[in-house]
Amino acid sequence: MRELVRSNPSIPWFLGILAAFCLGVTFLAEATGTGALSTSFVKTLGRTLCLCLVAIAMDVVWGYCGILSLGHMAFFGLGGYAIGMWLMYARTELIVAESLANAPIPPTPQEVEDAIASQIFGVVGASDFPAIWAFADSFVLQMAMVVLVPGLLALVFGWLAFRSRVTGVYLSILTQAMTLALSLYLFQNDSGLRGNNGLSGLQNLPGLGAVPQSVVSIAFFWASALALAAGYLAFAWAVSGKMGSVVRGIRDNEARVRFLGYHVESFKLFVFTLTAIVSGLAGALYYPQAGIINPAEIAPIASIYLAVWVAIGGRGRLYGAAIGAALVSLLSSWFTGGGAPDIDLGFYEIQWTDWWLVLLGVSFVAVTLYAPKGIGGLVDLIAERRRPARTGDLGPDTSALRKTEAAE
């Protein structure tokens, strides 16, 4: 652990700031503190932490490994669908059981299952459970699906793409095509996931109907924070040491790394699959706080937003990705939620709900042109300025450029 912190000095800073932030929110929340923060805003902050986690995963695959994936929000959404299936099934089962409790003749298990299916799929004109809902009644198995479904999809897709040595913009287009195909399939009513209606009511946890949403929100907030902390440590370890050097070498010069004898495809496949699994876990925490998931959440534009967050925050820096995701997502909620006042120019009124995407696009272009290191570059600049100057005898070798080397 000491070596990990030495190679990644941002770890104690990140974890310390995250801990202080969580304690502050807990002190101000309705359920555990003064009530200065509303339950809806606590949920927004919890969702933001989940977005920070998926942004860090995106940074590892893009900023460190050089794979511009435009499909990681698909893995994020699949994790949400996996946990959402159990939430909808278990909640609907309680409702059906309560409604049939006073029936003259006790219902059979098959009648209960048929009633649950009709309740869930009646909105799309169906009354039977699709095959993909076979494990929806088991929390343990559906949590396994949160990991297995995104992981297997990433493993198969990555193996086919990397084995064929598809790189660069062509790989980005392939990941975008995968995301588009998945979202178009989920929009269909016969996909088994209620088509455009998606899965709703996910904020109502089964068996906890009497628990206030203020308590549920702070519990999910802390779960999201712990997942972000664990993900930061795991990815910091993954990009450190020999493995981290190989991954960065693949980003900078893939042909040279292959010439040195490393199996480039295995490293890329490992990073791609690992980040997909973490993205699925982040989605499983995000959507119970959002309350609903539909195929629009998996559309390619969502993955493009993710890349923009990482670019603005500073790719190649784990903390930069988290900063970018938190800043842009919170600003997006503020601008599109009516928090930002409209600007009346006399001849035209700027309504931020319409102009937010323009502002985001301009910011992305400006960062790309004038600050390619993103917001994280400012952190690096401050750290460099605070580094103590080296003076005095800088080494025994009189022929070395000691002062020049000390300044570097």
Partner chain sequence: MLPKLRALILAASALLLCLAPAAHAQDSALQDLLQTHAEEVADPGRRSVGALMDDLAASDLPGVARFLERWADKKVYLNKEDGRFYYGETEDGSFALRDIASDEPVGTAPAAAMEEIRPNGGVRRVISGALVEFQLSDPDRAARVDALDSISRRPTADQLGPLRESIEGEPDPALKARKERLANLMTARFGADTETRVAAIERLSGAVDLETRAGLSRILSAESGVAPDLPADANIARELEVGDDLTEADAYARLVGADLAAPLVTNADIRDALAANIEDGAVGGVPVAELSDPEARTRAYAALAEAGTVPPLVTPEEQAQAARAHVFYEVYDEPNPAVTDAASAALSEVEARVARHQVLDLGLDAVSLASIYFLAAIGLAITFGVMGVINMAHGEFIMMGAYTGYVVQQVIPNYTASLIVALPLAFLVAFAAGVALERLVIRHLYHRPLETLLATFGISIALQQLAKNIFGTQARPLTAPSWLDGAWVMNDVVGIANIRIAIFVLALIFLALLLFILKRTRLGLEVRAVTQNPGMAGSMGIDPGRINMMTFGLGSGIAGVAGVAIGLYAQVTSEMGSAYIVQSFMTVVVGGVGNVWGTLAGATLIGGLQKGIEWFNPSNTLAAQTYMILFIILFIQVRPKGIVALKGRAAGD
Second form
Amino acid sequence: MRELVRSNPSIPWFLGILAAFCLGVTFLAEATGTGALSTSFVKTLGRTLCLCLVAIAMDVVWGYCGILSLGHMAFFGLGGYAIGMWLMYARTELIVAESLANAPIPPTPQEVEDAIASQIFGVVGASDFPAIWAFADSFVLQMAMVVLVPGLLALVFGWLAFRSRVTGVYLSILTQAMTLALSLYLFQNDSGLRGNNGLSGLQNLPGLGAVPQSVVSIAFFWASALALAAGYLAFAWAVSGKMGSVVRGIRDNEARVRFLGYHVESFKLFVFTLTAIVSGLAGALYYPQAGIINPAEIAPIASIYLAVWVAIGGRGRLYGAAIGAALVSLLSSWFTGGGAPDIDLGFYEIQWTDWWLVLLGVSFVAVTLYAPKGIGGLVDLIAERRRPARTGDLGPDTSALRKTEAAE
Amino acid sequence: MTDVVLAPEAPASTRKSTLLELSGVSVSFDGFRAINNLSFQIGEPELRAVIGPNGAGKTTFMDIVTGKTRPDEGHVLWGEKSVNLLKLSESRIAREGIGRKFQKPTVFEAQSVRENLAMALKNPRGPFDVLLYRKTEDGARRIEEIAREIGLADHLPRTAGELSHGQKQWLEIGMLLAQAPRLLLVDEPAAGMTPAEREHTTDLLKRLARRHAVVVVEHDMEFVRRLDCKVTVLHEGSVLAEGSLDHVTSNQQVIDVYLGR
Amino acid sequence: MLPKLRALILAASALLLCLAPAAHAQDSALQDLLQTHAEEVADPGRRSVGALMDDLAASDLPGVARFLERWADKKVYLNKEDGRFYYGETEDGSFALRDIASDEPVGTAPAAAMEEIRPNGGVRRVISGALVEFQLSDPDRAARVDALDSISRRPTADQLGPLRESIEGEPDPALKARKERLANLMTARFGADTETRVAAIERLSGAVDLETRAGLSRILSAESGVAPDLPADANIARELEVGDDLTEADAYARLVGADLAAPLVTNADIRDALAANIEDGAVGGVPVAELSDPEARTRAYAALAEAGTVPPLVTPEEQAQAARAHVFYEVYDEPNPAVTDAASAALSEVEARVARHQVLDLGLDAVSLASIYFLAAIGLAITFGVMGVINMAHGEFIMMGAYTGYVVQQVIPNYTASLIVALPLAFLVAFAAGVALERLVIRHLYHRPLETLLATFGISIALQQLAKNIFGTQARPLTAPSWLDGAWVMNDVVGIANIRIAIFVLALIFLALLLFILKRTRLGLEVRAVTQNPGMAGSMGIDPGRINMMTFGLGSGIAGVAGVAIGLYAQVTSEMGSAYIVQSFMTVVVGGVGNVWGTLAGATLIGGLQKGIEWFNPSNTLAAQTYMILFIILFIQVRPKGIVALKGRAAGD
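Show the other one: the form predicted together with its partner chain, since we just had the form predicted alone.
Then the entire complex follows, led off by the chain already shown.
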């Protein structure tokens, strides 16, 4: 542990700031403190922590392993769908049981299931459970799906892609295609997941109807924070040792690692699948706080935004990804939610709901051009002032520049 | 010292047996025959220099042995059990015991010298082995030894990208040593080195060749002469001549090829 | 009457008609003709009208068809005062009269003066036969088409004769063919004997049109039936096997429908029956609380059935037994088996031909889709090939081109002129935008392809939002000139819209243009040099920066042109670019990088594939796209470098 901290000085900082933030939110929340923060804002913060977690996963796969995956938000969404299926099933089951309780004849299990099915699938004109809902009645099995579905998809897709040595922008495009295919599939009404209606009412936890949302929100906030802390520690541990060395080697010169005797494809597959699973878990925490999930959440654009967060925050450093995700997603909701004051230029009034995306796009280009280290680069500036001649990872920007013979 | 650095691999009983054998290997790129019916053998231990003009197929030859390029026809057999290398992946070939040093030094510039060497160190290479790998006394000692051998003992914590060109060459040789291969493919090891460093390199290669099979590709005749070993001359993708340096340099064909007709 | 004389009279009366003032318009040729047969018109008999009909048919006068129609409908009146014929309608005891030839109002007459003419049934049949004949040989093509349509909708046996007779004189080849087909179809249905009918059906087997297919299926219309034994005298289409052709449940439902078995008691029936028979908290001796168990329900219901309160359950064994005891079959409405056999043979031949034509049509669709993908992707392929740069804003250049077309159309109202202006202007606008993007952003990011991808994505979202701010979120129309509106139609199956042909031509032009630029010009030589070895090209005096700029501009400019082309048949929105970007990437990846032919092959494959999948599953384009992407992922397994791959050292790894 001490060694881990020594190789990753950011761990105590990150965990400390996260803990302080959690305590602060707890003291200001409605259920546990003064109530200065509304329940919906606590939910926004909790969701942001989940986004930080998926951003860290993205950083590992992109910043460390060099795979610009445009599919991790799809894994995130799949995790959300998996948990959403249980939430929706269990809650509808309660509602159905209540409404059937007054029937003259007690319902058979089949009747209960039919009633749940027609309740859930009425919007897409179906009344039978598709096969993929087979485990929806069991929380444990559906939690297993949260891990298994993104994990298996990443495993199969990654195996196919890495095996055929697809790299670089090709791989990015291929992951984007996978994401697009998945979202298009889910948009269909007969996909078994309610088409573009998606799954809704996820904020209502089955059996906890009496618990106010303010309490639920703070509980989810803490769960998200714990998941983020655990994810940060796990990834920091994974990338600090020899694994990190090999993975960064793959990023900088894949062929050279191969000639050292490492089976590069297995490592990529390992990182891709592991991060996909973490993304799925993050999604499973996110969507109960969002309340609704639909296929638009899985569209390629979401995964591209994820890459944007990580790039703005700074690649190749886990805290950078978390900072980027938190900052950009919160700013985004501030600007688009009408929180930012409009600017009157006299001849034209800049309304941020219209211009935020333009600002984001341009500033993203600026970051890529002039600050490739992102916000995390600021930390380096401070650290360098305190400790000159520090050695460490040059980051992907510098080392990716080297043209090497083995890569030819 | 090298004896410590290089774990003894080949038992004495198998000495001089054929380690690598290429027969009838051909490969062409878009109609251009880079390798044409090439046959080549090397035993263990042995030191061999491969020379030839540009485009003779030296690099392609190495690419075929290390699995980077798949030949159109021919056989590449390895070791006592005559394993067919053509069926193995690059990483598997490396794990079989074939190490390669590239012409341009290719080290992981973003990582420290120690990390570079640690990555090359002979250890289980699976993802889970690597994930759960913990530093050992033994490993640390071997890294120290190799670093001393390549003259980078004081530079272990430095980032490899900060090293000079010659130091990178040395680091790459060190990585080759750390892999503890049975066959070393060394592409122009002396490029960009000072005369003293060249001498050191020659010594090192000769010492290595006492226990291992070493193939050196080199342009510099002086360097080849110092290696004092059997020489194979490649020309247009096949072997033009083989034997001692004096023998091949007196060969009229070789003179024609090198000086032009 | 001698034909010559009649012609003379007609010519004279036509002259009169022209010269006479409006008041005398009633002195028309038709009236004259009717007057010569006044007796037969006023009191028609089936035998006596023959001569009149012949004269009418031979007269070629314009109002004859209308006259025949109204004659049969009893709307022709004889004015006993002037002895002339009029069309009439009662109006408060008097008659509003209309001229027999021109159908113009010519005043009123007292009811007493008018005599209604009532042709009997036999005459009316003769009239309607003649009427069909008249309509079928009407000089107005539209009228003939109307007549054919109405016959095709509701064919009757007596139309067959006039139809046959009209074939000879039909000037329009398409209509003539249609008349022949229709005649054959009607012969097949109403022909006198089996041989004629079968012969007619056989003549139909060469067609592909909808009418023939519908007609043949009508002959083959069948009803499903069920009986203990197969009826001996019926023309059985086929026997249905329970289990293979229809499920046991369906079979039983048919038995119930034919009153051959007792209706099933569904679970809902059981529940309702139980609910209706609760006595003291129990049903049939089973406590209500236990009834959540399906078995308990069955027991309770069985008890109720025992008591005779409810109909007994039909067990699955009973269902199966009932189904076994009966035969299920389909029986043709047409009793003649020779005819149905011939028809089904002809239909299957027609359907096979239709399938072949559908493949052809699908091929045309695929080619047109491929042209669009080619136009959308070729710019991307060039920039990717030459510079190794993926331009995520490529789709937005397509959008820019489309909006340029829209703006031009606002300024120049003539659609043809605006299109001619818009195409080069869209190229220039996108070219300029591409050059600006290359100079400002991409130039600084060479050798960092992933970052280029992201930076251009930033540009893409900014441009999209900008377009939204300027043009609004609603779709803007880009109207095609009218000469692009129609379609080239080969038959009922094969056809393609003109606009798609135009896009195909545009794609061909750009293919030729690009090949010319790359193979025959100095710029192309330099581009190829930079593609293969930028360092060497640079040292030979080629400025790679300039080449990159030109290439990027060229690729972007083509995207602009593609935008106009796409905008002409789809709508112009700020998001139209993102709809094409993934397909364009797929095209480049599948085709192989840096090669015009590769892009062409990729576009063809993707276009063909998408249409092919849509053909298998036409209702679902979403699924088609999903499967196509899956295919591409698998395709990459087989050919990681695309269809047209560079090999050897130049390709790199």
